[in-house]
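Form predicted on its own, single chain, as structure tokens, below.
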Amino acid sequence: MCGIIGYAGSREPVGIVLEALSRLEYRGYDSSGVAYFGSDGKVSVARASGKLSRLSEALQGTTGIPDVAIGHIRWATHGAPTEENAHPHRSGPIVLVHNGIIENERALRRELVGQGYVFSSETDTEVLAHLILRAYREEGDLSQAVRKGLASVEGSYALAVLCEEAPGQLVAVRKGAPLILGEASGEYFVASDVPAFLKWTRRVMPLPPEVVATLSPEGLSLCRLSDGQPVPAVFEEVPWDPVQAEKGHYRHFMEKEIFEGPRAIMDTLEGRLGEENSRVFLPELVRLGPNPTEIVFVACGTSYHAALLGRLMIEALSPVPVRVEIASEFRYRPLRFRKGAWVVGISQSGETADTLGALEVARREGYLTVGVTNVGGSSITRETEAVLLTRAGPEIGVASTKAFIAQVTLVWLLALYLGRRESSEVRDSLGLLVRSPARLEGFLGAIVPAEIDRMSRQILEARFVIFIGRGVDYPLAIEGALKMKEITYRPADGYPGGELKHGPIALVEPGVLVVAPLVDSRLRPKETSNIREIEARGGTVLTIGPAGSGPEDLVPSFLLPETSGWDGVFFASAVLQLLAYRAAFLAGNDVDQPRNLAKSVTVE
């Protein structure tokens, strides 16, 4: 749940590490720290609790000698977000930063204390520093010490390690948590995510799991954690332009990324349409054989909501039945799916621990697994039989926006791929999808900010907010509620409209606001009935839909373009995202870095 950066090169490293950390701050912002070699040949460590700006202020004017350096931005798991618990952690000459969770930390701590090692923090990371120091005293080589020190460790980790007695060396290794290598002319990087070093190089290589990388200004070597056997390094050029990872003229990354939704759709469609956009090609799935007997989606949070939409789309266009499972609960019960089912895991980062765990169980039980992710080379791409990449580009805001749009695009493509391809329904749906980017771009460009702010203020003034929807509108409702909770911190719940009478309507009274997307034309009369029930009890309702969403006297509070299908999901999603964004902004919240959240949930 944290961000790591490591640098090996001939330039002054402190400024590079701090700038890289600023691009990783979405991964955590409880505390931060750096370690670098000073002019005296010793490793200096600087740490600060709170936001990265505090560390930057403390290090203003500080320089290190051109060599190796590491940095860390923390999202707390073990131990409070204090300076003592901030990374890097040190044991003698060993200094390291860590992302992940050490599951047998207590047993290892007892063992080390019994051997005379002294702990100065509450973190599980300090255990790793002592283990590697113990091994270094025996081996005298940093890479071998890392391999030997980790032999008894259980859990997930990504590490970047320095040794004061081995200047010019930076050792990195991962198991579970992500790490990416970057290569430039005469310098190397290691980071939790590509945007950290995108300013300096676009040549990247995901560090394979349980492989040890030794970086220095002179070069890079890789070996297996288990036996030290060499592993080849293969770098590729990523297509991301550094400008994509910057805010541009927008106030926040979240705002920028909402308006990048049309581009995310177009890029996800690219190369997957043929014969004048009349067919869908997903060659990644050919190796799986015939269509599945059943689709089982596993996902968490926003990805789970995209999967719910995928179920509706696939079952509408194909004969394939679909289930949607919350990944964090999936592996704790027996699997009873049809023989020939595909288990499809959706994860923006490709590193979501619960989703990876669910896919691992499914594969072990003999089901074919498919990964849907935005990050090529992530763990999910290596642990599934087939991978469908969304192409949203880097998403920095913690609250997912354009990545959700790309996921919806991908599951829509999957529905069309599995559908009766000669049917007019499939052809019409595909035509609608192809036109969606241009229509969404035009819609976003025509939005009057004052209309969004008017509704956002109503949300902030409400005592409680309920989101309701039926059919397609139900996943939209719970996604809207999630966005509102994530960045405004206001109480907000989402329900199927028909469930109101089964309990939630007891909450409705004056001061309660209900937000209702009205995209699903089939169920508008039902949703209208729910709205009337709310109004009769003093609740206020904001509706989001095209003209004609309900009876003549029900004019949508926010008007969407006319829609004849699922493209309305894109329009309504954009409005729900903007409502949450503007409400959080007007409330004075940190929109891109909401409290207690991190972009990639890499621990269970």
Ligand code: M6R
Given for the second form:
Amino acid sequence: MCGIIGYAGSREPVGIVLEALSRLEYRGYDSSGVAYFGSDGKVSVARASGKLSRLSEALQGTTGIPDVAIGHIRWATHGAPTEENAHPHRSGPIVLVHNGIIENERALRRELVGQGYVFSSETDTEVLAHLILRAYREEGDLSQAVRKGLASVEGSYALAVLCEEAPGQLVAVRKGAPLILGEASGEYFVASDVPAFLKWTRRVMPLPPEVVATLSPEGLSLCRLSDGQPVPAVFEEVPWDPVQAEKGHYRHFMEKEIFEGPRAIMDTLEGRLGEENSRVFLPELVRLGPNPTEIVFVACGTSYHAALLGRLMIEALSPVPVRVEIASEFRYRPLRFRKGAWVVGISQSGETADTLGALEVARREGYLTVGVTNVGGSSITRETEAVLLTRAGPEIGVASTKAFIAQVTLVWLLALYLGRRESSEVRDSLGLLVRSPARLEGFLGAIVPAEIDRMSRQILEARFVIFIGRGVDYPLAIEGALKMKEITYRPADGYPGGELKHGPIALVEPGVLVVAPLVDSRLRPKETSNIREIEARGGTVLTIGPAGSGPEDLVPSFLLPETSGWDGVFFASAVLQLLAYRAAFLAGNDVDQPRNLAKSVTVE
Ligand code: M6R
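Other form of same protein, the form predicted in complex with the named molecule, not the form predicted on its own:
In what comes next, the whole complex appears, and the chain from above leads the way.
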């Protein structure tokens, strides 16, 4: 939710800030703004509602002096996405950008209004600008003013602050929302996510919570928010390749990221398989002690669907029982898991507030927690006892694609790790997983775009699309439906195939389309019955499966390679992702930035 960038260095900053914002656009895109020092020594603020392109057009040819500058891209929480509510917000010489939610905003606003502060927006952020100004008037130092100004603030924030009276200084601080520092020679960056500055540096340091960073073209210093005590800065090189954060020859990030699925599997397997791929090593888990008595997955959206697949895999290969919980509902029930259970949070971004909140409760209740995430240094990595990184590389499209593939790889690895090494099932399954990247690559390379488009058009013409599946096809079905809703805005829903007759079948009539992944070979006869029931009521069915998976006299509408296990999940996912992608594109939608959504959901 919202993206922040701050720059301190000796180059013209407006262009850098705008370019960085374009790489954060996936976090929010309803308004944007920048603040920079002009040659008159004053801070200029430019803001625009709508997509970033409107701000870029308005700022064409504008330059700031080499110094510090900040920028913001917004996903509205308090106040409509208007120019007045866009960041940066200003109070006298203090200018700032914010990501997060100030929970005691009303009380603080009342207090400030009583003291004569005038508000010009409906945002909670403006409260912060006034609080910091009030403190600055007393302290005369920006870093101290930020510390003092935030003392009475409750809620979550990531802030980047400038002061017209303190050129050459940019102060950043975070609590509950992410900020990453970047260091290049003679330049410093602070941003909500690494891709913002990946073009200029790969040396990064996640800013620890409640630590104040002061960036200037001359250097960087860190101190604790509570007492101002110095904190050391330790930068590390991220393995991410800057090219991964570019679209290359693809039209959209989503398309590119679907085709990066094989690499996501390969990189997630890297270093985790023994000699001759004989066994799975997850050394990250060793510190947790013996295997868990139970696994409880918590996750949201697509990550939740990966967890559902994880349950099937772990229960099939190991004796460990598994539960899967929607993170946003987790906190409202007593936690009565087995002693020795691990609570495993899956989150691409590692910043999803609901997932982090669920893990926090689990930890408080004495359970061991594990974070499965694609972003090293994200909040989940600091708030869990063990971390398993998926290695899909930066995922920019809001719709999760390669990150899902990497999550499935990881939960599959976890199932193999917990399974009995000597069992032939484990050995065969490992062999299948190891061959998956090459098979998926070959499959993606052979896809005929016209075939996808033909089905995508059928989807667009349908009044309603129902995705059904049993066994592993059920998580695939609900993931397919989520992807479809998210970027095409068409009515779609996913159900377990067996549930159709308990209600949803009433929706079936001519004009209704049913999409059925058919990967789970054990359940084919039952899926076939569901398909027949739909056809008998005038619905049209599109099947996605290997030869022989559909009703006897039919070839699947989209043919998958032969599968002998869960590798079919990768093939079917790729097809479902491509179907949603092409349908959204053909409908003229903004594929990478669907309406009302944001990539990281850092609010509850
Ligand atoms: O970063 P996370 O994996 O925690 O995000 C969870 C969901 O918000 C996310 O998977 C969302 O459902 C995707 N946009 C779906 O494509």
